[in-house]
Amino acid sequence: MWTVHDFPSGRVKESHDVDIGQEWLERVQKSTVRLDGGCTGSFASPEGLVLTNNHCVWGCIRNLSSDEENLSETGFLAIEPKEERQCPGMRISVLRDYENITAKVHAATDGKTESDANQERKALLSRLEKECEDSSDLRCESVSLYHGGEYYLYKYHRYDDVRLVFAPELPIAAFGGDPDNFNFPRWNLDMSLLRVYDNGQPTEVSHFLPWRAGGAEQSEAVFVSGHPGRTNRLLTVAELESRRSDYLPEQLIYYSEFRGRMLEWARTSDAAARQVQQRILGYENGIKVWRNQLRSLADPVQMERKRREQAELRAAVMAQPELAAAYGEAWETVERALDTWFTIKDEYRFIEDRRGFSGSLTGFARTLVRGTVEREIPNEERLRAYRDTALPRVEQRLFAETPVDSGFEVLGLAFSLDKLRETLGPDHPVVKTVLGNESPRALAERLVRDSRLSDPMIRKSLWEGGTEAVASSDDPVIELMRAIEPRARELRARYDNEVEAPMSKANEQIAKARFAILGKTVYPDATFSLRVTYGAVEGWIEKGEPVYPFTTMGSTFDRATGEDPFRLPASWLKSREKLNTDTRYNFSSTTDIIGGNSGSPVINAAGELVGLAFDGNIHSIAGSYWFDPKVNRTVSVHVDGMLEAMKTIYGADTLLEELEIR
């Protein structure tokens, strides 16, 4: 997962006999664009047509469809740009530049307590990046890469005009669910086309991803440029048993809970099950992941793996006295972080990280409560999602006419209420102030009945009235999060200055260490920031058996069953004799993806498109924590598969032509 201002070419040339150089570089970046709310597409056209995956619309496509018109089942194709429906809340941000600031960064914590480096270093950041947004039209994001090693400024253009233009039906973009998921062979159409617009008109773009009709041969090199969401490949020994004690098994257990919650609740209605459709695959792709997760981290050979690099990288460290002296007592700084995590951790989830009050309500009645207070303070001393680069996207979201079901909130809080009584107890103080002598799901009810920040417009006027406006409002879910943000703020300070300062201090002084014996022969850790990786169009080995990196559009029909997940939409069922049905659908390759690299271009050595990244296969979860090239796959829709279903399918002339198809 290659930074672009760090990719190693002379890698590529001598694996895959392929010259990549910084033009070729510079136009993927250009190309790729980032799904703010943690997906990837790539410009498909110069009039701002992006390509990505249908799962990374469904909160698009969710909001735009009601009880008359569900697009989840009908599928969405505008003819022309004035059928194209604005996704609300949605942004589409594109690199344009970068800038090193490490030195800056550094020097400005060095020889500071962890307190004070902490606070320093996030003051520095809000200020540097609201300089460069101040001299220059672009928006400007600090990025920490090697857990602080290095820090980069991001500088983007941003559209927050972005609309559908093509989604199949979740049938076939989805079609296996759950049980194909994170597997292969596999048979999806996990594509969406959107378009970004800039004042009102299409936007037009100068740098976009021709596409290859044929794709990639087997044994081909491929690229992925994307942005992956985070990996912890460079964390220390400690970190990855405390995720597989704590993180990994509470995250199982809350939302396979709240899975069956959702399970029974669509059942009660049509409308109840339109709104849970795409958010239960969400919920069971993600307990997916952390079940496979945990079985990783319980691999007695990778973990001993990890604990050798470590103690030889630590052995290195020793042995060189000036090393030792400003990096050795590192691991152990983590590992007291981490004991007073454990003691704050519950109360830290649940109420200052609202897992005990869920829900869009509660969520616009934080940022009310908390924004209103932070704008107040000058830029430097806010908290960072409060900075003033970060406002722009915090009211676009608190804005956007985004729908509320009330259903699903309630079903949503009433659960959270119930854990949060359940983890911290029925006499915990929150707990009492919260609940007093309503039941979880009586306080629910009422909550939402009575809110009114369903409104974009009574959110707005709040905003802008500021805390004088908040603090008066009798909005009951405002005065619930007003209630409980004393707390909130206690645990987050001690959350910042014993957990937070600690672990920043120390995982930069264990990157130095890792600079300094190893140089910068090992990439960073994703943190959603744009990386390109390299690989090949290939199979593997699964159980003594070869695995054909390819499917082809026919064996769709072979494995259909008429019953969710394995159920066609009609349009499929109505075209079956039309299709070219040796035409490839799906395939997969050693390219190195997580999560975020969803909807993420792949591309030849050419520059051009041959594919789009929608999963990885069971092996791929484990990327979490190491790549193991033998086995870790990327799976993607071929473009040959995108290009025949868009042709005789859904009758996509239109987009067609709009296309570079070479």
The other form holds:
Number of protein chains: 2
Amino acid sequence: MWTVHDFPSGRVKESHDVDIGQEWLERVQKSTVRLDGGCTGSFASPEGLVLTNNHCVWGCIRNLSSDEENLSETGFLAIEPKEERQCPGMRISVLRDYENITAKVHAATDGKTESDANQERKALLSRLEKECEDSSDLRCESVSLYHGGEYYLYKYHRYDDVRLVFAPELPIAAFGGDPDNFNFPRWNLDMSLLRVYDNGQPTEVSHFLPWRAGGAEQSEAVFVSGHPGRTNRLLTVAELESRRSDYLPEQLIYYSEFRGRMLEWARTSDAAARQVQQRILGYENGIKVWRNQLRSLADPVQMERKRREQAELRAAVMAQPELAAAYGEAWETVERALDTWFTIKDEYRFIEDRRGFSGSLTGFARTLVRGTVEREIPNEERLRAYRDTALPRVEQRLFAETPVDSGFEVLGLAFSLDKLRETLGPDHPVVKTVLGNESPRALAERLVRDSRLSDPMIRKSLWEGGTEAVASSDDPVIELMRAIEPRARELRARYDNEVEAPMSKANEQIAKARFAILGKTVYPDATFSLRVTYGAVEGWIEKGEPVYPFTTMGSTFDRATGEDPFRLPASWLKSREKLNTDTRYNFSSTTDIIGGNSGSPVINAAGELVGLAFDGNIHSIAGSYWFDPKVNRTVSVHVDGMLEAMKTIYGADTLLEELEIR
Amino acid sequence: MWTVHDFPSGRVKESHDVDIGQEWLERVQKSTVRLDGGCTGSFASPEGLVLTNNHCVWGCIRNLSSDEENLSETGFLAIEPKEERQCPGMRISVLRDYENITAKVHAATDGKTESDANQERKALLSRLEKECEDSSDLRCESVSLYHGGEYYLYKYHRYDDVRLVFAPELPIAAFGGDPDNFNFPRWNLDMSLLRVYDNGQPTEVSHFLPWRAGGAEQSEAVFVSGHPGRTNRLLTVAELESRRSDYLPEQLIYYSEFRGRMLEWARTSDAAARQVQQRILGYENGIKVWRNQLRSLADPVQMERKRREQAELRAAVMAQPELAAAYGEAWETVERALDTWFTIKDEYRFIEDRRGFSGSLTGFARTLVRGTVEREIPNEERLRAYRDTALPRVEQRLFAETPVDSGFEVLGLAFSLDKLRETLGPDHPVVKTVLGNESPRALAERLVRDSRLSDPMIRKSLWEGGTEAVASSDDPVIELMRAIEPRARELRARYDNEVEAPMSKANEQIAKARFAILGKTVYPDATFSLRVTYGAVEGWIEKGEPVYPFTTMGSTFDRATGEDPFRLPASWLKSREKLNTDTRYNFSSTTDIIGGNSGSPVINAAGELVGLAFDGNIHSIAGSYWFDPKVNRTVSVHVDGMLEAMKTIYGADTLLEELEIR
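Okay, that's the form predicted on its own, but what's the structure of the form predicted in complex with another copy of the chain?
Whole complex next, starting from this chain.
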């Protein structure tokens, strides 16, 4: 997961005997796009066609569906651009430029108290982003690397009009569902095509990836560019233990119950089934990730290695008086911050983080209640979520014509209110204020029924009306979020000053200590910023048996049972005879990816697309904490599988003509 | 949790200045009863009246209810004995005698290999139990104390005809539901009265506890007798870590999802609501226990103490060559056993332990498939569940007229089949055999619809028809359990020989090492055998604030919201004016109890009943691993609360006349 500005071409040459030059890197950088929801894509034609995963556009597909027309079931194909349908609220960004601002950030915080440094850092980043945007037509976001060891300004071109071009049916895109998720061999057509528009016209883009028919052979070097979201490989042992004992079990308990509620509710009506159909896969994905992360943190060998590495680093720091004075306290500072976190975590998660108030309506209300207040104070003093450069996105989400599924909304809100009471107890002041004499279910039903926040025009008028309009609103969801705002703000302030501030300071110290002692031998933890990883097409050894790195389209039919999640769509059943069944379909590679890389192009040394990353194998989940090259594998759709499906099953001839197929 | 044969009267005298003699102990022993489902009760009159918790008879209440008559909602009161209703399958036992068989067991296993010793131990226990029953009219069960450090034969009088006499409504018995569970202050009338019968007549019993009006005052010494189920205080650190990293998270993930499914399913019809109403509280109780057990194992101070104690014991063993030779290997043996366990645990749980095949029907089928085979081999070679002395209970459960709730049955079976596939993967041979091309839901629906095992007569005829009848049965649930039996047996054999056998040996070694070095300074871990704990009526300090140890009946009305789980039944609302609202209702004490103590009498030094234990406070959950006297509290219904409710709310005058109230 190397940055494009620190890519180790020498190492790649050494291990894979291929030359990766500046031109290759720039083309890959400018052909790789970020989807705001936390995915990656790649330009596939000069006319702004974007290839990404099917599961990266589920939100769009759901927003374009209704009880009458379920695009998850039918799939979608626009024969001509005019049939392409805008995805409400979707945005796509391309990294165009970057600037190292480490010295500025460190200079602004050096010598300050923890909480002053924390505030000053955030103020400076807000200012630098704003100055950057004021002086260019790019969107500027600061990026922290190595947990504060380095800071960059990343400058993006952003497309605010994104349209759906092609999506196969959910049953084949997510064939095998949760049981097969994170497994390989695999048979998923987890692809979709989007297009970026400007002024109502498809946009011409300067860079794109040609597709390489035939893909890459076993052992061939491949690269994955993309926006991996979050890894935790540089965390201290105390932080890992806190994840093991608290964060991961709590996530699992909360979302496992919600999963059960969704699955049973989905059976009560067709509308409920449709509202749950895709969402459930996202939650199940999370559960599988957390569960296997927890398992990986129970691995005594790996944890012992972490302990040893940390002890060695600490010892090396303490051995040099200068380093000891500058960084020696860092590990104890982390433990102090975690102790404080432990005393506020339940309230913080449920009130400030809204775990007790889940859903779109409470999300809109929080934005309105908080954002209108924040907007009135100077940019650099605001919470970062409402800084000037973030406001266009805040507004875009607030005003987007995304439908609110009221059934799902009640389900989620009733559940989260129930958990709020369970976690904080019926006697907690916020619980009493919120519930009064109502049950969580009755309250959720009343709120969703009576709120008007599902109407984008109402949201817009409240936002434009500002603090006064929001303060006098009698919308019950606004009233609810207003009622908890004081306590939420208190919790946020405690978190910022007593948890985030010491953690930021300690992490920066540890990063600098690592640079001083070990040099820059590892790449930074993932932070949703652009990275390129390299490896090769390879299987692995599972319980003593070799796993072959390719599957074929034909074997999909052997795995199909006719029942979800092993049900094939009619289009596939109909095309079975015409299909070239030997076509390579999915494949595995040794590249290092993590959530956020979904939709990433898999690229050969010539800069051609050979696959579409959509998952990892089960061992890839431990990649959150360490990369084990023996077993950690990326799972991708093979370029030949996409081409054969588009041609033989979906008749997407115009799109095939648009692609540059080599 | 001392045994009656090792009760430390001297210590009690020292700490509480009361004299507990042999007579007191014998009366308490013979007045305390065990309910087969895992609860405790006490005789309350010479006519065989038994006081226990309401939540200990939920199974009976459900079995006596129907869609037309829901006794959970209405409550139940028999004015005369002829109105008392038999609880299907319920049994009650009283410990009459005991015999120390430690020397016999150790002599039979000394010097044998791990798995030979394991088999020999089980064979001997089956033989001793059988000889005991053949030579008396008591029911004999072996009991292991200190994880094999001691063995006893416990001899019970058993009552097979148990009838429901009185049960208040579920909403007041479990007032506050899951949110208030394990909390205090508390307002629960978690009581019920049963009666034991012989030959269709109420049984006269030799011992019972008179009730002490006024109860016990703050700081007064109190005792709790009962059958605590399971504590893990003498476990090795490796076993605790295994619970933390595997058992507890897996329980939480599984049952949290099932909880969610139950709650949403309960909303689909009145019948579903009734089938879930009580059961959900049991599952929620489990989730709260596991979650807080997990939290307690994340306590670095307590875990560090465990590590230190173990290291000290090991060091003391290794310091004496004789002890080192005899016991030194034990801790490594435990780790070896756990390593093996880790490789089979998923299959063992889902196939042999039936986690993938939950419900009554698969339970009956397992008993039929396995029990008919086991019955045909010699008593001492059988699996212990089917030894001669266990068969009457096996048959009683198999033939009991307990209704099978088919909706709940489908819900649970579909869920567990889904988890079977999720855990073992769609390619596991058992998963493929079981599911074929069916979905978990479709298979569960078909099995429950087509099976005839809900009919006790069918079960009886299969049981009596033996292996031949079972082998030729075309009942689909029998077919299912037959299909998985070979793999289940293999897993069981591996578990017995490679996990249980080394663990048993190691645990016995550790117990002996502890006796040798530390003497018998602590009581044995709970094993559902009779124990007596002592303490005093006390509150505690919670987050700096003192908690007063009593609540009053009147304050119940302040807490009621009208909505579940804070809804009061009509009987209470109607009686509010007549009620003596200052009556003490629930109270807390420093006694050391755990699950299985539910329904235990709280007794004063005079041997009179002053309360009815029904729960612990939240800190009592850590009692699974250590007892912290500063915060661990028992929560009980006060005797005055029971008397006032019976008199003023329920008009249970005949029962009040029957009690000996002092």
